[in-house]
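In structure tokens, the next block holds one chain alone, the form predicted alone.
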Amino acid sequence: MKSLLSRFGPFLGLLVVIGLFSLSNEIRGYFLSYANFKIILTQTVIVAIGALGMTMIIVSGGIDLSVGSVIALCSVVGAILIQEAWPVAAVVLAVVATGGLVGLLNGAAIAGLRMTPFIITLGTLGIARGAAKWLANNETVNYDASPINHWMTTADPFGWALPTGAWVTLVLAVLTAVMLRSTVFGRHIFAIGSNEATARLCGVATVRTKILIYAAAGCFFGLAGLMQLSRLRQGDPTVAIGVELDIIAAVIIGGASLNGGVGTVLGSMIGALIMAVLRNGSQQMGWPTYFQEIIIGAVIIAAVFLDRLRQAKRE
């Protein structure tokens, strides 16, 4: 029982919110219609990617407070390239590499100078959103049509087309678990996390590991920087204030934890899920923000201390 709790968590915590929204005879027949679903497959994605690169940060014993400045950071950077007429590759190109610098900083600061992730990652949190508001000259970097409007939209006329944005995360999320799984860079993060010193004495690069954890961690928060571009048409370097609470809580929430060396894509994702199911169903019952915003912050302090109880069975 307690391995099947473990490893059908998060899907019985998914299954347990939308069971507790579809009590209200008011909204169960519109947020359990595909139309509701397909909108929080689609407000799920800026999360989803960011919990991608996020999972393996915390599976290797990391953490990330920096994620919504980068977002933010990343989105004025395509807005201000597609401005100057910039080819959309390499307006993505661009803008995953400005995500990927910030990472490979990071992760150069972390693991080269043996510094502590929350102090360094708190003070990028700071930089990248200055760094947003200086490139926009703080306001909104607005521009002509680009395809990269539609990627988190559909044209479909029937409604039952997911945007690009969602295949593009399945198909992310595909790739990264198996990379974690079944290649010598994905065991290397789990080793690292479980116990870094006896990683580094069985032969581990362990500095240049954590940098390229960083690093590529950073080219998918560059990525979900694109999404939220694509989402709102617009360059906004104040946006995802707080998204990365959100994208450590779908982590957390998910299976991982926040002392390394355990973790899943799929958990992750489940978790992302949950977030997003959360927001909607709120949204729908005409609760107010703050509300809102009581439930996710009380929904991140229980999965930490899930985390806890399970950290203390392991033991």
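The term rigid core refers to the most C-alpha atoms you can superpose between the two forms while keeping them within 1.5 Å. Values in this document were obtained by computation on a predicted structure and should not be read as measured data. Residue numbers count along the first chain shown, from 1. What changes on going to the form predicted together with the partner chain:
- With the core held fixed, residue 17 shows a CA shift below 2 Å between these two forms.
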The other form holds:
Amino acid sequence: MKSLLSRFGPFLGLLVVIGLFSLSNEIRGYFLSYANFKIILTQTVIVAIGALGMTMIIVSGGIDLSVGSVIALCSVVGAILIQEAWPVAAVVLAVVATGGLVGLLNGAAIAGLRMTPFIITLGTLGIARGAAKWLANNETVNYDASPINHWMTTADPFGWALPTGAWVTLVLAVLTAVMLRSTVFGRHIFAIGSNEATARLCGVATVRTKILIYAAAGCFFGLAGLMQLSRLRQGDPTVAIGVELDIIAAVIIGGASLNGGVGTVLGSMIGALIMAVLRNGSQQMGWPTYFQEIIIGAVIIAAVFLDRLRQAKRE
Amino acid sequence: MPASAAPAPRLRLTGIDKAFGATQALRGVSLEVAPGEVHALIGENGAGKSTLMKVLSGVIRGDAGTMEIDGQPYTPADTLDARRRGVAMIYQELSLAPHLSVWENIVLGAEPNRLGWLDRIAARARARGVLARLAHEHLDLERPVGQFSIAEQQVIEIARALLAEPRVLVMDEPTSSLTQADTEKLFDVVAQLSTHGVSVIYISHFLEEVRRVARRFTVLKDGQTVGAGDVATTTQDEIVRLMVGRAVTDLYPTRQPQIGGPMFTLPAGDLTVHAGEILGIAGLIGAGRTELLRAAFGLDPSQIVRTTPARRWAEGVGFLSENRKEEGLMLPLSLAENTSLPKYATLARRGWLPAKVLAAATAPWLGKLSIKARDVRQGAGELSGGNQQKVALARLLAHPARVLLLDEPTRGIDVGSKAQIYDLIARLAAEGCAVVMVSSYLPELFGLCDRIAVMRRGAVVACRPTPEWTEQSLMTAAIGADAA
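The form predicted together with the partner chain is what I want next, because the block you gave corresponds to the form predicted alone; please supply it.
Entire complex below, previous chain first.
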């Protein structure tokens, strides 16, 4: 019973948020429509894909503050490559690899030099943002057209088809969840996050595994950058400032612990959805953005507090 | 009851009950301590000692029963209230701020001040005063506490407790991380407390220690008081029988060692352990025993041995950490994961490792080591200390390791679990495993080992068959009294 509650805690939170907005007679009709559901899903994509990588990192006891900058860097790289008329598959690969490379460097510095993830990724936050502006000559990178532009479209609001970005997120979420639960790599992530000393004692190659975690997460951040590009249809080096905080919030609302060793993909996805629903609902209520920011901040604190209560009860 | 016949006890607990849900943790427990008396509270883990002390120190409230201090009814609202009424606790885990100086730690939370302005002179004077009462006024008041040895830190912690002028001081397993020599010093400190009229409740697993330090004792078993008496007139066997219902002579298994060929060589003093042999390593804390085992296992970077834990596991060498909570176990994770982590690669098929496979590989070990747990999915942190240690050992057996490097294998666990772990070690040796065992507890080295090596200042200074040692000669070798 208790474990059920802890597993569905974030899910209940999502229902509560949806329920609260549905109380309003003005917006209920549209808010609960399939078209709006599609819009919310699409608005979740970037944070959700980022949250997949962040879940791995937070479960391993780490943190990555550079995500927003990496997303901007990757969207600029993608825009430039489209300008250069690279084929779509090559653009996708190169953008994901760019994210992976930044992650690899993060991981190498964190595990190899034994420095705290907070400091290292605070550094790469600046470096990646600077590199993006440099590559883009400090302006937006425009291009004529690309199939990538359609991945995040909700243009056809009454159709049933979900945009490509939502499908990609869904498939990756399932794969990541299975990876974390049932593969040696996944269980090593939990072991390292739970107690790195024990993992080392048990022969886990902690340095290599941690580098791999950050590199794999970097690939997710690169993909999120691609979705950002698809949404804006231009490479903007100043985009996605502070997105890492939304992503971290989604993972934490989803029940992960910043101390490591605890967290699920399903929880993080629901966490990302809760934030998207909050934004979407607030917009429809006509609340100003500053009000949305206050609400989301309060929700993060409330979610972590409830989680603490739940865990205290279990003891 | 006429109070004039005898002086009122400092502390009297009568009929204390406490239940947690369906579990009756305490059942009509009574305890009586005279002023200035050192009273040992003995019992296995789970016997209710810590629950009783939590009731005493105001952490939780008992369901029934009365408490009195110096004849006055005593019902602490919380720990702060308990401290005001004169009950102080020294926990097993020290709670000092390592970066602050000695005097800052001692006056922490009770800083002498004028309108919030810290009076450093008075603070230092008070710190020096309480240290003097413990005969430790030589400690440098300005040095950060983190730079002192564990034993000295403990004295500082006791000094901090003394500042509040406690009438009853509870010490929970105070010697569990001390060497023999430091333990002796702690006994002096306890004696000092006693002469100053402070009553000490001394919780310990070490019965030899209890005999040295305490005048009277109370034994708890399954939440009940099963006996109390004078230490001097009660034999150790009688106390152990009260605790576990078995005699101390049964604690160590009888062995017929069959020593085979060499299995493993430690990177110091050509110490080689053979199949079927149990090799003990004695020495003071800081003599380099733990470092030797860790270097042999490839845990800390070392010039002497170039290896990694992964390679050692593959060679059939297993290591048990002395630090169960910080290194030995992943407390939030399941028993299955804690037991099987080193063999993930062999259990998995192409990187694929479903929870079912993991559970199936681990389940038999619960029974084999009589680990008390719901199932293999239970979190390691929910088990008692003794059962956690068995889980840590199960990891070595499940691998399976043929060479076992055990660092303090029975630290901080109850007598019953100790006996089971001794049995297990003996059985493994009989099956042809080679065991190296570091311990600060001499009786278990003498009770179990075929040979004992002594380390001093990072080197092995002697290694002889156990019958050729006495506790006296071993301690002499360990502290280097013969040389210096």
